[in-house]
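We begin with a single chain expressed as structure tokens, specifically the form predicted alone.
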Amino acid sequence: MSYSRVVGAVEIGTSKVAVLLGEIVGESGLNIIGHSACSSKGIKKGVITDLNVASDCVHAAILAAEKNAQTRIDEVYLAQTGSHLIGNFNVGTTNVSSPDGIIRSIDIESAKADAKRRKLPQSRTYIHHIQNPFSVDDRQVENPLSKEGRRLQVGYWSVHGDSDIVSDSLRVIRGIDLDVSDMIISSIASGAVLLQESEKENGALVIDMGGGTTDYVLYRKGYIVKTGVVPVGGDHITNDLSIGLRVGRKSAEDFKVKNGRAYYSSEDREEKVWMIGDLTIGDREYPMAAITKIIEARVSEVFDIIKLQLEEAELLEPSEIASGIVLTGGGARLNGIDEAAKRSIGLEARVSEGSTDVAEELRQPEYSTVLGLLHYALTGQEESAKTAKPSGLFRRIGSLLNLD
């Protein structure tokens, strides 16, 4: 009989908590058996601000998913976001040890160890070490084993986070007597299920727009070369509309969903929209131009920050990102968001359509992260050159929680 385990994919977002349950059978089978989602509490910009309130919210979502699936979770894969996440590119170098210049496993491991040698302050903890290509005497190679050369190098995009923030996320899950097997950055999880291997090879930028943060991951030649988090999301757009139009947040959210557009058009100057639309007492008319200009300002801010960060890293080369931008997350539902991304960043953009292999309600952009978490639970167990291996966290979970 094939061994099976039930994995809970958990995303603790600013706007919602999403839980997806998958039964993994053997080494390759995955069945989605349950899910739940609820509004977040005690969370701001992807970071837990009230541990007790957030725990109650997350626990309720997990229990609802287990009830939906009529089973218990064996382990959890947890999404991570927030501006506390920082990435650095580190290069490891070693001289080939064999007199004949033939590269052996010991040389490869030595180069990898050198790339990961950077120590962090006690207040920081590594979440990902993402391997990039090897090079032998400055020539890029996919697999250096048995190649001949004098110097071997390998690069890693390493992501670390605030230890206290990571610890709080772990405590929330452990509070319901569950173990966190690993954490995956939201953008990386989304990219794993939204992109074909050919798109990663051609280069692609995945932008995951949540309620309080916008995460992104850049692939070039099949490798993850940069990740980042902008502490601005869809909730900020709603807040801007609420202030600018002098309406409540609920009305502002309705405006955004029903009438909003991510960019301003000159045609908006002549158009009016009603707050409620039924011409009842209290219903008011607003200029479409006011709505789109407010939204455009905030959306452009997000995309301009991403563009600037890529330019500063000298990574915004259109020919190296031929697959363009893929937008996902709840913010990707905003009308015209793909055109706004194209205008700001200068790359072709599209909104993710979701996988046809899952139920229709799970094909929405806001579920890409939890689907990606299940992907890593199924396939992310071994490190490969073009896979983000969640490493470093296993060894530190106990210390972060002050466990034996």
Contents of the next structure:
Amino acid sequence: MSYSRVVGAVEIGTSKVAVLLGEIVGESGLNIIGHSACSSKGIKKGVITDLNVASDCVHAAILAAEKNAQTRIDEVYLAQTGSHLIGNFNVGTTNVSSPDGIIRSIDIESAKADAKRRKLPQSRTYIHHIQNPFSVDDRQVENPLSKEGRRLQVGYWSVHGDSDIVSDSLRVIRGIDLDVSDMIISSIASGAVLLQESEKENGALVIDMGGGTTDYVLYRKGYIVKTGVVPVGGDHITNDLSIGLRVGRKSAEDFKVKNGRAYYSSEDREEKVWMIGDLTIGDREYPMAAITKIIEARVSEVFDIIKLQLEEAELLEPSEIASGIVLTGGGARLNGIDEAAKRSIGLEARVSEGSTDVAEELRQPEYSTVLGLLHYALTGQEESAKTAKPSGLFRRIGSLLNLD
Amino acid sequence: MSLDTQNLFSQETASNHLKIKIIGVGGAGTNAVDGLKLDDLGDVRLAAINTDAQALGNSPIAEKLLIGRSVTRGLGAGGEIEIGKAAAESDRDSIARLIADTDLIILIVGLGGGTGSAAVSVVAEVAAKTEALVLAFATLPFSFEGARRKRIAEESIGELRQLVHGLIPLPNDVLLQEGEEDTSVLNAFAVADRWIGRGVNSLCSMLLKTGLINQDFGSLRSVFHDRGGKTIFGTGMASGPDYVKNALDDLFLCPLLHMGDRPAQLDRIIVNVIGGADLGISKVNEIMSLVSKRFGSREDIVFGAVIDEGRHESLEICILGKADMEGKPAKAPEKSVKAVQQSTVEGGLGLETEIAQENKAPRPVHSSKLSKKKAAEIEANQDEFTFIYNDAQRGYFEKTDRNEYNGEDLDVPTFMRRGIKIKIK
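Rather than the form predicted alone that you just supplied, could I have the structure of the form predicted in complex with the partner chain?
Next comes the full complex, and the chain you just saw is listed first.
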């Protein structure tokens, strides 16, 4: 019998907690054996605001998934999001040590260490160091080992988060006696399953609009060159509608789901929609234009912020992002979201249909992050077996897990 | 402080008349007072305080006070808060004379500029030393006017709130939502002025006119018995056959009375209705019960109803309410303050404040981060004023940290920050 372990992929999202159980068999087999999702409590904008309440609902979701799969989880892969996540691009440089100019592994290690040398204040914790290409004397190379040159450089996109917020999420998992093997930021997890290798090569921007945050990851030439979190999500659309239309949260949510569109169109001026719509006494009509104008303002702002961040990093060149924008997360269900993204960012956009490798019910945009976590639980293993594949290096931060 | 002898004498003769003074501070405040159209209320006195001699000269207001002549030579503060402050400080005595011998002072100010934002606190400080009840209507700049004006306004409102009995913040972002369809940002100041006008007029009519249900100054004072706390103001009006229902609808849709998810919940409310002779007591009762159901419990509400003979099938409802800061769970009528004393001027003190202080709002459990942040960055005072500045606009996110991005709070609806008008009627 081959070795197998059960991995729980957990995303503590603003609107729901999603858990996916995968059985990893041997080195490359993955069976999805259980899943559950339940409404979140005690979480706003991707950050736990009430530890007890949040713990209860995460534990309930984990237990439900275990029951669904009729097995116990061995280890947890946890998604991270929230505006506390900040990324920097750091370049490590080393002079080739051997007199003959042949690069040895010690030089590679030294360049990598140099890139990661930047110390963070106590309150911040690294979550990822994502490796970008090496270059030898300013020429890009895939694998510098045994190449000849004088100066070796390597870039890393490093993401760090607020230590307290990160440890709160780890505490929640430890509260049910499980260990977190790795943390992966939501955007990277989603991107991993939604993009084909060829799309990563051509360049693609994955935007995952959740309940409280919008996470994005930009791939260029197969590498993750930037990630980001805009602390605005579907909850903001609902809140804007609630304030703008002066209706309760529930009605605002209904308007968003039933009538919402991500952009305003001149036909909306004539159209009216009922709040309840079943001839209930007290029901009233609202102008469609009010709904779409409120949503358009919010959605375009989110895309404008992403655009600005990419422009500031000088990464927004349409020719380098030929596969365009791929939208996922609950926000991707909003009618016209692709058109709105295209108008704001100026790249072709499509709504992801989900990974075709999984069952129909798991293709919903809400599951893409947890699927990505399982993907990493599987490939992380492969990567350590093979020699340094450049697409990602996800190392857990030991000190963080030894919290009391 | 030197009171001139004339004032001392006049105090004796007019002691049984309610003395109301409405004071516009700074350019925007003066303009608002200029434009006030009060329903035949002889006893209300209007005044203006400004650093700009020319603007004051153009104002038709009877009582004008130019402050800081030595500082600005009468040329205005030029948006500089320091100059505004120095100007007001240099004329404390004249300000004291202007506000002396008054029972109710209503300050009107547009925050964000140099004179109004700085001088209003000085005026409020001087007023706080008198016996007068002080209310302030303060408009807040549009988000797109920039972070600087917004910051000035926030600082000013934080100071002001501690000094007056009732501070009514009127965010221009929100008011724009309520204007006529063609409201452009350019005449948004006129919108704000109209709102202030309706509030001031309703307040003064209630106090000075006789009506179906009379409310005197004592009732007002009991609602605003202490300084600080959060004041909420809103109006609704309608005319035509279905005027009662429509005015209530208008009131309930008033953007100033909404905190997103739910109507504002208040500890003490004063409601005044102005209607024509056709407004009978049964209609007033209907309005009273619907309003109390919406905003609090019946015991917490003081009602006034004024008949204006000139009206027919026309109704205006104005509500002013006070919520004690930090003191109130979202909805708990059984704990809220008991019936407001109606006749005594000092009525309702003591007990109510104690109750309010006991009901501390629950702190967020996620203490690790928040508590640290509180201690380090946010002083309690500042925390309170960001609350007041934003609460009407943040809704669901009211209790979370501000979502700062390039000087804007992303939790506030984008359409409001961008000045996009949403028509829902």
